[in-house]
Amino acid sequence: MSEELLAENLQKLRPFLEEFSVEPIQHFINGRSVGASDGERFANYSPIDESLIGEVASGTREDIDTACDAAAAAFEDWAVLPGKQRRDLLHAIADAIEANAETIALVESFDTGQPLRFMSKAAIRGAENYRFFADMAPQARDGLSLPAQHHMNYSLRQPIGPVGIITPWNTPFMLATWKIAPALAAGCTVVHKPAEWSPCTAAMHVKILHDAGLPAGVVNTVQGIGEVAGKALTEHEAIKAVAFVGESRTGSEIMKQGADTLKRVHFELGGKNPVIVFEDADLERALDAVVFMIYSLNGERCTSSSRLLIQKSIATDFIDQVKARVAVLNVGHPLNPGTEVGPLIHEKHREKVSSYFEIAKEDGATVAIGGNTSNLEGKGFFVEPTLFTNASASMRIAKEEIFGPVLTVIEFEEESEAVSIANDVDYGLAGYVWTSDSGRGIRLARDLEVGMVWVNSENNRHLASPFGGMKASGVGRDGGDYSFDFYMETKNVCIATNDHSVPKLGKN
């Protein structure tokens, strides 16, 4: 049955692949599809079978200039549009995304290698992002009443201006909506630079926006290479803020590039997140969460729990159960609904991930299962789901972000040791704690040097809550009103009641 469903999905995808092969993926600037100013393109391949999906316009500095000018021109009208009208338009966009959700999921799965079982949900989550921020749009500018004895102070918020949004190649459609929806709800205009390894659904996204009625110039998408188009965007004087999701090293470069124009930045960067399992935990639920949070999405997610910190008293049995689960993970074609792990995004990324197989051995860890590259009928950028055991906190596999279906196990004796190991990395995005001791859960939530902690849960998103990290994992927070803090300026207005004494100078 699963093979039949795979064939059906490939048949559904065929018209879109034919379109991509005939017509290059273009930029979308000021309401129109346009090619690169110099005519240059780059090739985009599927990580499943290394087949050519199509060619993509390679953005230039001139293309970024044109897109930023369009965003700046559109900002004047978009910023003053009543919040209720923005709400209605964002709901229309959400409706359109839901109507196209199956196609978005199929295209993204083929373009990125992510299993369809996850991409189908990612497309729906994209619509939910638009709906959530749509409903916040009418109140986006609301502030506070701050009365004093002789003055009335009140605050209000105003959109910061045109913003640059640079999104990654893992779940690219959903993550683009996570950034673009609050920017639009706040009244900002956008220049979007998607990752060059996953251009397809970005082109679909911007077309959906405009077909739903978004005015020309409000969102502009420039495809291209980060070192060229991305750099031009982060340096452009018309762009008032840059939201970026990606590697910590790239975030550092973007901060430098935006310094001359004093850009506000929001970064969601890397992670080396611990999942800490104590002997008093509900071990069956913990096992489910441990396996899901590293091997789903091919391990290519910033919040994956890539370090398992397991209490020694239960380590042997728990590790055996993890190993048994990893051994039967269904690796295969991502458009097959039964597939749990697909190929990695790109050959270069597979080389990076697979390099840690030898690093683990050199450092003295055990490759308990996996540890090899793989393929599908001789093609594709697959690796085996991998489990490292007998690791220590000082090893590279315990400190560096691998960003693949690779789990490193470290054993600990006591709570204080677990906290010390968990914090002994440069990153600080997320942490997961499994225990039946409520006090311990509260203590670890306090003591872990991360921006987000889940106690007795896998990664579960609540759109109103703050999302972001500490240390090398990021700057700022997404979610709910926290997003508006980034995309808007807060202004204070002070009005005197005229019964206070005004200081005098130069008067007898």
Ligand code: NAD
Contents of the next structure:
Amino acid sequence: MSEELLAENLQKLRPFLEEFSVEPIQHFINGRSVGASDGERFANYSPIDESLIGEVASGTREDIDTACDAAAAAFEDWAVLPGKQRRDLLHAIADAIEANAETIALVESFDTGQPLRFMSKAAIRGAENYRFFADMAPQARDGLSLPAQHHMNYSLRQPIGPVGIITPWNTPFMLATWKIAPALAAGCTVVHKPAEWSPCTAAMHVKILHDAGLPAGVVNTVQGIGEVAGKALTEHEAIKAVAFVGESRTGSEIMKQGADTLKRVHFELGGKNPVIVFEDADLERALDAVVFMIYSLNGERCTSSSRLLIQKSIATDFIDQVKARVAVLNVGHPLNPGTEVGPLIHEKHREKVSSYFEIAKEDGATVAIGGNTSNLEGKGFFVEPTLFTNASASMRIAKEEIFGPVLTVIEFEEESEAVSIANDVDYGLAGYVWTSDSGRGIRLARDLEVGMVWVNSENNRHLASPFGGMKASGVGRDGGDYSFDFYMETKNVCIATNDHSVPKLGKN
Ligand code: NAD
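Next, give the form predicted in complex with nicotinamide-adenine-dinucleotide (NAD), keeping in mind that what was shown is the form predicted alone.
Shown next: the complete complex, the earlier chain at its head.
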């Protein structure tokens, strides 16, 4: 049955693949599809069967200049558009995304290797992001009323200007909506530089925006290589802020690149997130969450729980159960709706992920399951879902972000030990705690050095809540009003309400 559904999905995808193979994937600048200024392109392959999807325009500094000029020109009108009009437009965009959700999911799945079962939800979440920020658009400018004895202070918010948005390849469509929707709701214009390994849905996204009625120049997409197009974007004078999602070391580069133009930056970076399971937890639910939060989305997920911290008293049984689940994970073609784990995004990324199979052994851990690369009929950048046991907190597999379907298990005796292991990494994005002791849940939520804690829950998202990391996992928060704080300037206005005394200088 699922083989038939796979064939059906491939059939549905065919016209889009034909289009990509004939027409290169272009930039979209000032309402028009354009190639690179020097005609350069790079090839984009599917990680599933290594087939060429198509050629992609390779953005130059000149392309970025043109896109930033377009965003700066469009800012004048877009920034003053009444919030209600922005709201209606963003809802129209959400409608259009929903209408195209199936295609977006199929294309994204083929381009990235992410299983369709997760990508179809990601496309719908993209629409939800637009709806959520659409409804906030009319209030985006609102500030505070801050009366003092002889003065009235009030604050108001104004869009910061054209912004640069740089996104990664792991769930590219959804992540781009998560950044672009609040920027538009705030009144900013955008230059988007999507990841070079996942250009397809970025091209579809910007076309949907314009077909839904977004004026030319409000969102511009420049495809290309991070160190060229991305770098030029972060250095551009017209760009007032850069929202970046990607690796921690790229974040650090971007901070340096943006220093001369004093860029405001917002970073969502890497993670090495712990899921801590105590003996008093609902172990069945904890097991579901542990397996889901690392083996879904191919483990290529910033909030994946890539370290399982398990209390010693229950470790043997719990690990056996994890092993049993991992052994039967359905690895296969991502467009097959039954597939749970697909191929990794790129050959280079597979090299990185699989290098940890040896590192684990060298450091003295056990490869309890998996630990090999694999393929589908001889092709594709697959790895086996992998479980490392007998690991200690100091090992590289316990400290470094692997970003694949690979889980490292570390055992602990006491709560305090769990906290210190959890915090003993450079990252600080998310933490998951499973316990039936509510006091302990609250204590850990306080003590974990992370931006987000889920207690007895998998990664449940609430769009108004702050999203982001501490330490090497990020700078700033997204979500609800937090996003507006980034995309807007807060201005204070102070008005005297009486003739208060003004110091007199130069008057004897
Ligand atoms: P990456 O840092 O290699 O690339 C991300 C983007 O930055 C790409 O568009 C790339 O072209 C661009 N880029 C690269 N060098 C640049 C430079 N010098 N200047 C400007 N732009 C540059 O990240 P990736 O490999 O695409 O994505 C995986 C990483 O993203 C993981 O570390 C993951 O944890 C992280 N991530 C974090 C979150 C979060 O919310 N914290 C969400 C998703 C992914």
